[in-house]
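In structure tokens, one chain follows: the form predicted alone.
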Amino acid sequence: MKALILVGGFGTRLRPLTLSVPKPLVDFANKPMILHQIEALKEVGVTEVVLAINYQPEVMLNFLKDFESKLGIKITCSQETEPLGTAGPLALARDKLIDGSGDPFFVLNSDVISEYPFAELIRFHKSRGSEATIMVTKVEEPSKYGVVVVEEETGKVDRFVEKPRIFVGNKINAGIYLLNPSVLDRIELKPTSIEKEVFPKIAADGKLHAMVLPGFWMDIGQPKDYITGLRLYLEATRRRKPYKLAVGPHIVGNVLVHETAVIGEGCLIGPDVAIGPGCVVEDGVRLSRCTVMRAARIKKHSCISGSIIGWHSTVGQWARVENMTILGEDVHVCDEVYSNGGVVLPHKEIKSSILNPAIVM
């Protein structure tokens, strides 16, 4: 089987992290976002992943070459010269996706994190005889999204309603699809929306089904949702693979610590924290609801909550970093500095406090 991951553009909502690497290579729970997806696809027998990309393809491919051999999966790029929306990239990659087997192929949005129940999706798709199956997830406020109206008994998609004013359902598109090759015949090579132009036509023909996604789901394309997504991911890890989480008197709740990270005495870490490879957390540090990326150093008695600390960054002694502060790569926060929602571009030194949310250029 094959899969196409819609990598897309510049990742502006996750700046300053995406000033250093393309968005799919930003670490999430101690490995690049896209690797979570590729590993899950490999588990269900996918042999080739095509990345639909219009930005820095060489950076992506150079990075992923290592994983090709480790995972035993082929990774290629299909590069857009102009933005083609969410369906156009499928037409562009047609020759890479069709291999004559007639097997369906996966399509994923690269921002989506979940438990990726791909095996269940394959079974559902085949049992319904669908031309296309989309995964949907239930939300509390459907009026903020495009709602997928589904027949409860059969899973057949009736219609799509964009940001409904009256309640028509609570299921939204989760950005994970399984499509028969015939779907490609419906897509022209031009900027096209798969959600607004392609799927409604398949639904009108009675050939589109929706499977409700079990477990958690989050689009982690912006910082607030990234932090929420980490909490949901760690909760799922607690249920499914608790041995991967850290334990000890200094750990509170769900915490992921890379085996090469070093943690000092008298720390309190958690809940909902990921500490990446090569990180150093000195004595007396307090961490909660945050990510500390590769090779960062958190100095003595500092406190970090609800924030993202980028690669090779340093937080000084007795510093306090909170309220969705994002430090880009190689940022140095000096001792006793306070950051309240500062967004700091790479290679900066912060010598004075950021008292209100602001971008530091």
Contents of the next structure:
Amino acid sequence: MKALILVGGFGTRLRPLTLSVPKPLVDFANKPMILHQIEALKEVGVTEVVLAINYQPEVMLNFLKDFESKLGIKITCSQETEPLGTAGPLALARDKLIDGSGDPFFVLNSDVISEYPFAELIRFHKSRGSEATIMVTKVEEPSKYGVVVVEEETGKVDRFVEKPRIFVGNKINAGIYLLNPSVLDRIELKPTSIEKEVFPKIAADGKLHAMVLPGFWMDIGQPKDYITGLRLYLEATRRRKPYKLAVGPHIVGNVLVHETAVIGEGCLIGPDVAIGPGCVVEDGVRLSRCTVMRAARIKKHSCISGSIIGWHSTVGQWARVENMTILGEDVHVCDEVYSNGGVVLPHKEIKSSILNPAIVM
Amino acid sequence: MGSSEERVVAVIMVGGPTKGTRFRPLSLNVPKPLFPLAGQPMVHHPILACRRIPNLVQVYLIGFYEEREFALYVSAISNELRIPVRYLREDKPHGSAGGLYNFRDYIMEDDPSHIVLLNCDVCSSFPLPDMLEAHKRYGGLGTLLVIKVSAESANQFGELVADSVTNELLHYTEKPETFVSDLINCGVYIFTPEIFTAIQGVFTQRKDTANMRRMNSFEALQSATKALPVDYVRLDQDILSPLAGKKQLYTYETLDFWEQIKTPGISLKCSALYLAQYRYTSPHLLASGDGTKSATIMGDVFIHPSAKAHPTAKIGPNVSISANARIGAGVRLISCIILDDVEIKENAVVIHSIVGWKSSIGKWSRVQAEGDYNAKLGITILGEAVAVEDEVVVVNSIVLPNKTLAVSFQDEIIL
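Moving from the form predicted alone to the form predicted together with its partner chain:
Let us now look at the entire complex, which starts with that chain.
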């Protein structure tokens, strides 16, 4: 089977992290975001993944070479030379997606994390005789998104409503699709929206179905949702693979610590923390609801919550970092500094406190 | 004419990428020395100034950027000026004087009688031929270009005291806490090759101090020089300060403009200064027009030959438009830098701003700022490929590359 992952553009909402690497390579729970998806696809029998990209192909291609051999799955790129919307990239990658076997192929939005129940999706798709199946997820505030109005018993999609002003349903498009090759015949190679132009036609033919996504779902394309997403991910890990989480007297709640990270004495770590490869957390450090990326160093007695610490950064002794502080790559927060929501671009040193959320360029 | 043995080599320090975070977001796309002021890359202005020195044989650019970032520029300018210009990459920081010393073999290759040293991020009229004559009269090891500034701002620079008769440099101190003098160091120097001996003296002195004094461990921790490797030599603290008052260093005062180009806001100010200078040095570079066949031009304006401006547009004062930009009908531009491939649609207004490469400004939209060159958000800056949609207003803001603005903003940094 094949899969297409829509990687798309510049990832500006995840700046400053995306100033250093393209968004799919930003680490989430100690792994590049896109790797979570690729591994889940491999598990369900996908043999080739096509990445639809339009930005920094060289960086992506280097990454692919590393992972192709490690994972034993073929990874190729399909590069847009002009923006093709949400459906156009499928037409562009047509030759890679159709192999004559008639098997359906997956299409994923690269920002989405979930438990990726792909095997169930395949069963659902086949049992309904669907031409296209989209996964939907229930949300609290549907009007922030595009709502998918679904017929309860059959799972048939009735229609899509973008940001509805009155309540029409609480299921939104989760950005995970399973499509028959015939869908490609409905898409021209030009900027096209899959929700506005392609799916409505399939729905009109009665061949578009929706499956409710079991488990958690998050679009981690921006920092606030990234942090919430980590909590959901770690909760799911606690349920399914609890042996992956850290244990010990210094651990509270769900915490993921890479095997090459080092944690000192007298720390209190958690809940909802991910500590990446090669990180050093010195004595007496308090970490909660945060991500510490590869090779970062957290110095003694400091306290970090609700924040993201970028690759190779350092947080000084007795520093306090909280409230959606995002440190880009190679940022150094000096001893005793307080950051309340500072968003700091790469290669900076923070010598004085940031008392209110601010961007440091 | 001077001795027939006179040969001058110019060295321009261009700095490096991680040192230039103050020039963001523009430095996210282009090395600061190549950012255009008045239509020419920043480093072009000191190079042109060096060219006015008789007997100039070579120009070196020294910095930390990758060679390939300067390769095209260096080859183009060598051809254009018929003077060899070469970029030398420092492998590690040596300090401002250490960097010069590191490449002494290249610099001395042409056996120069004089070496001109400039910092690339200085905006000045660079009166080098007169300064060189003065240097020869003084007969010292080096001559510094100096300028009087306001007493309040003097402490951001190197303050110095000079003898009003002999112009000898009597005292030099870098960024002092208390007031020393309103005369400051412009970052433009002329040296004789003896400067290398002086720098070498600093190495030897450092090594000797390290060897001779037996410091106890507490002193060793305190020692300021412990943090500096032996070959890290700063021009200000290690050469100028110690040599002041010893009849080796002299000063040449300029009464023209002078700025340090640290931020994008200041680069807009410097672009205006250079445009004003063109009126005297290269008036053919300035645009003219009265709205009949070409756009109405007010004040000093540079428009690249490949850029197009509609005749109903009104441009200036202090506007610089780069290659392939397109200025639509009824557009008003005041005090701004419009970079390559920008499209400005009908009736838009841009004031006190810098519009990045390939950006597009929608119809009737307004991109402006208060125009305080020193304030953090005093000049509006749009990074590369920013799209401002029709009728949107962007005031006192900085926008990083590849953003589309569909709603108006004020006083914001948009990542």
